[in-house]
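Here we start with a single chain on its own, the form predicted on its own, put down as structure tokens.
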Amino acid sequence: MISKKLIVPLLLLLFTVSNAQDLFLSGYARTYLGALTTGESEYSIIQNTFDLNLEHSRGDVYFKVNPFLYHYSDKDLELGFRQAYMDLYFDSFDLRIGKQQIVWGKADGVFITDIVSPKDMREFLLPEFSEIRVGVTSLKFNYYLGSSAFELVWIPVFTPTQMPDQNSIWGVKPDYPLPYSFNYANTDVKDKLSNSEVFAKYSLLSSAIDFELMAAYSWDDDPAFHSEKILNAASGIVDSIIIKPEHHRLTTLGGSFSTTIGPAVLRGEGAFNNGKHFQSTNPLSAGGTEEKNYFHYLLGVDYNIGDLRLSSQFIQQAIMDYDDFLINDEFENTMTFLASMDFLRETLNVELFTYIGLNDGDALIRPKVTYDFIDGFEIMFGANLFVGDEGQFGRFDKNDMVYTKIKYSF
């Protein structure tokens, strides 16, 4: 059933589509079915998606509205807007106002300087990145000077990462030796001017190199999990823990580049982050966390051998002023590999993308085959295979799955 809150937006959308003139309409309908390969082969997801793009321009004004609808077999109907913004074009600058997805950096499958739009992690890293990025209501200003561009983004209201439900197969339960409960009193960031976020970027596009420099004063999209120990009144011994998620301010400085070296493309991206809270077992730490600065960077190379496209990345997160009380490793190392090739006049694509956690020997292996049956209609078969017992990917070892997606685009 569609809730009463959804009826009005749906009627307005249908009215707009039926009455607008010179409106460019595109989108897709998709059925997505996934099944776990462990246990009793239960379904991991049954999802029907309708995604619509409405675009219109008149003179120096352009607008885009991108509503989406998710229908699940075991959840309420989900209706939302990925983007809903207006562009205003001038001689040397433009403005974009409204809800928008903003993509920065050169990384593939990793978020380093790409921190303007928060993430939807309810299904981990499995959806398309156009669906993982969450649109934010913001004002974006772009100024162009020759081959250079300056970009300034102001976000008046904070939007956090969308985390999976604790009962979801993607929910990560805290590793505490004692019973625990959650207190969400400090989770919300109040909607006021002093809590807004600011991002700035300079980019240069030349024949020799493309690079970007960025800075941000923002909130950490992922909450820090502070903890409070509860003592037994009679014995004075700790018998439970209250976990208090809270967002903290981050200051970020970073950049990225890409350049061609012979037949290969070399990419790099890095960021210095000030003010991150990491979980700690230090009995003197306030609330079970310590504030540290850290570097996050990658180096990647893309290479073609005939029709075979190859790509690899090395990613490292390095915590400064490290101490042994921290739960995180001082250096967290990850690699990615991508191999992709088209067949049958580019109607059949075979791809393998892999994350490898070097610290814990874990991995996420993602093979998939996509066949364009006819123009606009494609069928995809794939798998998500988790390897290891620990680490970012090994903790989901029981979530191995196979899936199929049937998609019609118009």
Given for the second form:
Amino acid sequence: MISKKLIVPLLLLLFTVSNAQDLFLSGYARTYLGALTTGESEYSIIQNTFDLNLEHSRGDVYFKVNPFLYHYSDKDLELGFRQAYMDLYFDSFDLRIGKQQIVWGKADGVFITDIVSPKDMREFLLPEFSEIRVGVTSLKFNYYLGSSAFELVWIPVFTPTQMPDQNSIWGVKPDYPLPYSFNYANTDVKDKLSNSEVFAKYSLLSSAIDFELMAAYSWDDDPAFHSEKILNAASGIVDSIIIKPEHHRLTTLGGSFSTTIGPAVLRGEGAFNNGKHFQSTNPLSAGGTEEKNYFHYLLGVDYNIGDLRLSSQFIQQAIMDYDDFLINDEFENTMTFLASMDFLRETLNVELFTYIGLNDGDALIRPKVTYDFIDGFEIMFGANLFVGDEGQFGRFDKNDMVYTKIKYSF
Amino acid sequence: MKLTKIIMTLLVFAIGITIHAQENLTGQKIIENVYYRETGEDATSELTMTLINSRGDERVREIKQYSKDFGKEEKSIMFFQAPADVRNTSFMNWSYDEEGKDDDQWIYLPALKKVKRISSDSKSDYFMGSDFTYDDLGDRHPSEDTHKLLREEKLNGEDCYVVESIPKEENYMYSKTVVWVSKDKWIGLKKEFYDEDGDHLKNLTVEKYDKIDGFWTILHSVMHNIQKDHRTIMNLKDVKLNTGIDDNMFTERMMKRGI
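Having seen the form predicted on its own, I'd like the form predicted together with its partner chain now, please.
Below is the entire complex, every chain and molecule, led by the chain shown above.
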């Protein structure tokens, strides 16, 4: 985030740069207003966004800078770079250097092998996916051989998931039976070469099937919540807890595929993760967590019925060597469902996207209607409806909202 | 936005070579001559589609397109330039000579930053909200209809065969089409479309064509939906044929990288 004092010089710089020869400018301005449907219908968000892409190429060299600005009615102005990188193109390989969003896998709205760019979860899963993924400063090398590609990513500095503030309606309060406090002494991963992250992927795009194989030696973007019980010296019993968030190394092996079967597209994605620390209630577990391996996989199908586009996915997270002290379920099952249809020569789109938590019977239902008033100018009305009392969606049951977005693209 | 067919389809529709007119041709042979005419090894062009509704409001779609014949398969790739909210979207299609083998299609959406395989759209779907279906764009095989030569007449000074085509498939979106085929160019210069009830639905008229790199090329055509009073104007410019497009143009790498 950049202070307000820097805004004017930055805008002047952008103006100057935008006058540079052959520089291509594109982007959008957007107003986003959301109101809760519960309580006193408070506004959940009032946000104005300006997102700019500046691009320039010279022969086999290309650069792109994507600054963004979020203006809120009740928060500080937020200004940053979603991406800022250079590309160097060679006959059979490319290099991309700088801050970049990297997306892997075949899943929609689910992150299984798509773990290179961390997520901005400050508004849960509600922002556009281009805004959920946080750009990371990295070096990306791609080597191409026909329809095959090998990709290697080196991220020298770890970036964790951006979590909501404790006061945010998206904040999740820890569930401990005793008073607790946080100690962040071990939370930051020190910036040094040995703390780098490395990701590798092989991909093939062919008539019969597209697939990716990936491996990663990274940090878990989400911290493990280690806990320390504090004994009351006088009474000799535990009377409070200190929570110590800490990131751990994670090793991941995975892959994904998509293929066409008749009129449908079948997709799959899976990953084996080694080294995840799960929260445990086992009194013997050190620090309130246990290290377990887990599988995370998905099967999905996309198909059309006339002009109606449908898509469904089943996702399972399965913890290996499970014990009953873990807070997480051994198997956590989720489904997604998408229905989308265009009208009025594809200027009006009606869409329903739903996450369904099968373990807790909770859901996030997201209907929306988008109308392209004129080319590049759209107005959207939608709702985010949380169903259930617990689970990853049900816990936000009080956050049901309706919203509108007006977006001008140029 | 729904994205469907590909360049090759558009160019197959648009490009023809001169074949000398033959006597005593049947309707079937005339349509085959149009369908099987040579189109060159590869093609590049810029397509502008202007969609006009009954109130005269216009929406413009701009596409840069490349296609190449690889022998038993044809590959094509489209890069969307406008409107602004779809810029840098790309779409790739591989189609096959093998009978019964469906096209393979992928789309790259810059907001999602990944290439996604999609199923081949119905040939009755409209292309990008225009008045053209994929079949209208030229991908309908002659064997799918019964063709009958109705008459020979001049159209705008051109000698033409007038051929009626009735689909063999029941419940097809058109009950029949009637096309005016230039006798010496083997391109359709006008086409009438009739809906399932037999009512006149659309008219396609070719308003400008030229010989480019030895191939007759339609540069300006209009599809008019009479019933809804929609129009789609299709303009091709910077058409280049047989330039030796690199095989690597039709890859995931180029879909993401763009042009």
